[in-house]
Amino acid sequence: MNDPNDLAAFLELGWQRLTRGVVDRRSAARHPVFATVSPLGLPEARTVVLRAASRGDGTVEVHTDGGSDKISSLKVNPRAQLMIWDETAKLQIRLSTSVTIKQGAEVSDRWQNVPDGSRMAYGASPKPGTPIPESYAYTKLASRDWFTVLVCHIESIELMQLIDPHRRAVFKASEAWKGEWRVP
């Protein structure tokens, strides 16, 4: 058995789960909860798809519609937290991030890799969140102009594993990811 006090191994477990989420549709990390704060100061959480994870850069990436509420929230407060519950490993991963919004020419390379069927997720008329009279009273646009990449620069990673006994650690970018144990 691995040493349960090895912080580096615990962080490695978290990154293994994150990188797997990018390539494995069945991975728990594939669909994290993405939480922001609205311009009115209210909490907002929604499920997103993890599109990239780079340990070297300390980033994860999700794609969204540029007209979505999360964009207006991030323009006011460019911070987000992503949360993943991995049932198999009994592991909760929380990523506290600062977010860079990228659109237009700077993401054209990523747009080229979006499958035709998935392009329908980007662009709608009226814009996402607008009240409509019936459930399907909108048009999907498949618009490159609305395709938006959220690059989430990880400031801290919190891992909590609910095995017996529980264990929890926090790793901060500002401390070169060395980590420290916390009471679960």
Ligand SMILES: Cc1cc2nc3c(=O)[nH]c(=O)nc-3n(C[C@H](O)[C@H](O)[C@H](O)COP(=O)(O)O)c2cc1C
Contents of the next structure:
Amino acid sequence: MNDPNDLAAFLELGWQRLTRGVVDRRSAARHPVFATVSPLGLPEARTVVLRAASRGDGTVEVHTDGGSDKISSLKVNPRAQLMIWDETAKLQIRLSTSVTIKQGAEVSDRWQNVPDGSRMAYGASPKPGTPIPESYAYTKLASRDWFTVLVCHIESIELMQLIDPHRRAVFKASEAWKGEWRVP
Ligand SMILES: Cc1cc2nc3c(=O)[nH]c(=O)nc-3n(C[C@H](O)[C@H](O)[C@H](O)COP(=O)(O)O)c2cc1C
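Go ahead and give the structure of the form predicted together with the ligand, now that the form predicted on its own is out.
The complete assembly is shown below, putting the previous chain first.
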């Protein structure tokens, strides 16, 4: 490591590890934990695939089924935190975001790029989460109508690195990503 106090270099490392997740199926950032708050105010976390990450726009994207419970939650509280533990870099990345839900014509470009085999993930009858009498008592619809893109606008990035000694910093969009060190 060069200067351990170099905030810009630390943020650069975070973005390097994050953007790698979009292209490298085996990288840690491929599968963030995506946490929301339920309409009852309860925490709910699940694994997702990181589909896009843009440092310029300050956004990351996740694709999901528009009928899933996370959509009901995001309609009430459009906030999500994405969390990644990247063991190679010994780095925990936490993105606090505000989420825009996009469907239909707005996301037809993304739908065109979803391989046929992966379209199964979008649309189910009955809806995802519905109790069913047997494990396979459902049909996957592979439906463009249910294909939903969650555009997550990053408000802050927290990096925690488990090197010796540990380092932790928070970078906020509202402060032009300047960043500040925090006690780990
Ligand atoms: C490795 C892995 C990747 C997943 N990727 C996604 C994904 O990209 N989008 C998604 O909506 N669900 C994905 N899931 C399923 C979610 O973890 C979750 O079970 C599902 O979205 C329903 O969550 P909800 O009821 O809280 O909305 C993935 C699960 C695993 C294990």
